[in-house]
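Here's a solo chain for you in structure tokens, the form predicted alone.
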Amino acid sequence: MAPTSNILRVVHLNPSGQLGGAETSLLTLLTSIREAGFEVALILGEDGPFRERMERLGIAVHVLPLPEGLARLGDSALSGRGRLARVAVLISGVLWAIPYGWKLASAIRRLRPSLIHTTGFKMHILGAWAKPASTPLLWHLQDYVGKRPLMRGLLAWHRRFCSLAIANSRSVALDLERQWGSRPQVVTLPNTVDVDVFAPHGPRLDLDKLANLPPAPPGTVRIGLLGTFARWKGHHVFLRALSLLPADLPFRAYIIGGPIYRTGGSQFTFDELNAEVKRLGLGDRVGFTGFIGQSADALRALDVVVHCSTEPEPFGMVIIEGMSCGKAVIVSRAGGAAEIIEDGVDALCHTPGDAEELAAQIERLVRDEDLRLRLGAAGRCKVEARYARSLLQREIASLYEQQCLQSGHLTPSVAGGAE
């Protein structure tokens, strides 16, 4: 049974209960949608701090744990396996997915959505299986389909169930269009940030204490890499760049975050990164804080925020978060991340994977406080103009209403009433 025409209920499906970049952007999205007048519910594939954060905001959360065999299924889990092993893994994944799809369909029916919005490749596919026939399905793509052979094939087969695809950057949208052509329609909707939360003024964490390091001497410039331990995030490049800096340069660096994924082979372990720190002789200059729930408080404690993904970044939430906090940011010049900034105006850039160039940019900022302040101020202005949450609210509400009108879940007489 469809919802009544004057109530728009949006059900979001997300595989992870952790707080990675995708969940940070989803948090902003769900907050915006609720404030726009939509009823919002969230189904998660695992429990974790993301559920707690959403419930504190008053959003209904339902945890439907993904079976371990299904949670670990992905392109990285198949990498390096022989053909028979890959087939066995795929068959196992399908056997886990079928009963989970039934449970998911039952949970969705109870929520009686006007529209279903999915994030994460697995939930795109499972959402296509589980959605009611007349309910629009929106896929929110925050990664490149073209570089994921398994998911590319599965998404191509299921895309006929998708009403609209949302890409978080033009780079991701172009990748989707190369794979699929014009069906489904792809729109670009950049991620946004709450500029009141990610602001230059506010609480600052004691990063030295969190990393079990003695207090840094006065005048120390604090440099941070904040993110998950995904291998393509460039932690090894960051550490190599730090090792190339002059011994007398007054800096201390922090690796903020930890491993969150369940897909095998996709991330560094703490032991691997710690061993690299010791190998490079950086033990007294680099600290590990572990996962931090309030990333804005960590960013405010830094002077320089480093983004150094070795592969094209679909977007790069930490870039706009750092800029919004008024910090000087160094960005890996590729993919959607390169679309956000203007080199030398509101951030500095380096070539992905080039530790020498990254080291030069870090040294430049450590030595030039005026440059740090100028870039930080310009970055804050850009985020307020282009990446503020209020802009997302208007865009996403319009997309939802269009889809609900086309499907009959919203009548023209009440269109616009959710704004």
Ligand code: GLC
The other form holds:
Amino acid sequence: MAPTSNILRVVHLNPSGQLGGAETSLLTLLTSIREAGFEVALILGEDGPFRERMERLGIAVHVLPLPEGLARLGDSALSGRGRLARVAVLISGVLWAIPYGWKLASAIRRLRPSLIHTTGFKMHILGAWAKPASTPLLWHLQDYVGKRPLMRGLLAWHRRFCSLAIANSRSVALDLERQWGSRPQVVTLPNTVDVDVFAPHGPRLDLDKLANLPPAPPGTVRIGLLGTFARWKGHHVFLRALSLLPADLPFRAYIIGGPIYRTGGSQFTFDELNAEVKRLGLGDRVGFTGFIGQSADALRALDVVVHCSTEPEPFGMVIIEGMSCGKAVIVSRAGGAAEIIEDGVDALCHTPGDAEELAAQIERLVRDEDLRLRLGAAGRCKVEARYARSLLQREIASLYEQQCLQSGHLTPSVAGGAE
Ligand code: GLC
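Follow the form predicted alone with the form predicted in complex with this ligand, if you could.
Let us now look at the entire complex, which starts with that chain.
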């Protein structure tokens, strides 16, 4: 019989200690969970700025470093390799995973969770191995499974251990339902932002200084692509679009972020992007700021935020963050990203990978300040109404309570108030 108690303990597992979109979405999610009265502990597969941010929020973090062979394992690390090499990588991955699974299981047992919530494909699988038999496991899917042959196979195999799957957009939910049918059940829970942190007013970073560029002349419109250096985030499309803009257009562009993940073969390097800037003759019209922890301060320093993923974006945190800061956002129209915005009303769109169309939208916004302000104001209203953190708390609390009731970790008399 599962232990029942009126304090519900959630143990969250996440592979990365960096601050990518998945982790920024977790900052708000875990804060909401704690505010709803749950005890929260986080186990990370890597140390990094995410741990510091969570600890500053008062959340207990345990770092259990993933062995390198496991951290680097992923579909992108396997692609392009021969069959034998793929099998060898997989076998070594499993050999690394077994002892890690043991350690994870004992770390979880010590935390006595009522429920385990995982993000990141590796933690979905490791969580299934390491969880106590009666503890519900929630998989929080933030990326498309259908596109990843390795993870798709592994998740299908382990899905009987998952009590509920949460998808960050309808588009991700549909992808899951296509793979799995109706088991486990999938619910859609869009990400949210803290609208007081991502607010139109507040500190603004000096992006020129961070990028080692001379100050831009007054009247320069600042355009930024903020994100990790995953290849599908479209940095090359952004640079090509910039190279198509008229020479006298008063703009400066910034690439904000860096190659923060460890999965092999999936990211641009600074050298590659720098070479592209040179090849396209962009000179000091583009600057690289490197990774910035306080992304709200960076977004506030921009006039236009560009999202240009070349593949359907599962959600796109930077879109709601930019809108919440009252910025004009240009979005690559596909996947979960397309569910967030209304083209021409609260953002502008372009076709994924289409540099000409993106260039046209950038030029429109550089030339039209009124349009920038109108889209920015409408974007802020949309986020306040649909993507504000305060909206998340009730939904996540009720999902957790249902799961804990079903597993016997919560008695009916205390459901509806976790304290
Ligand atoms: C993943 C997705 C991204 C999403 C983030 C938060 O990084 O690729 O689209 O915004 O998770 O859910």
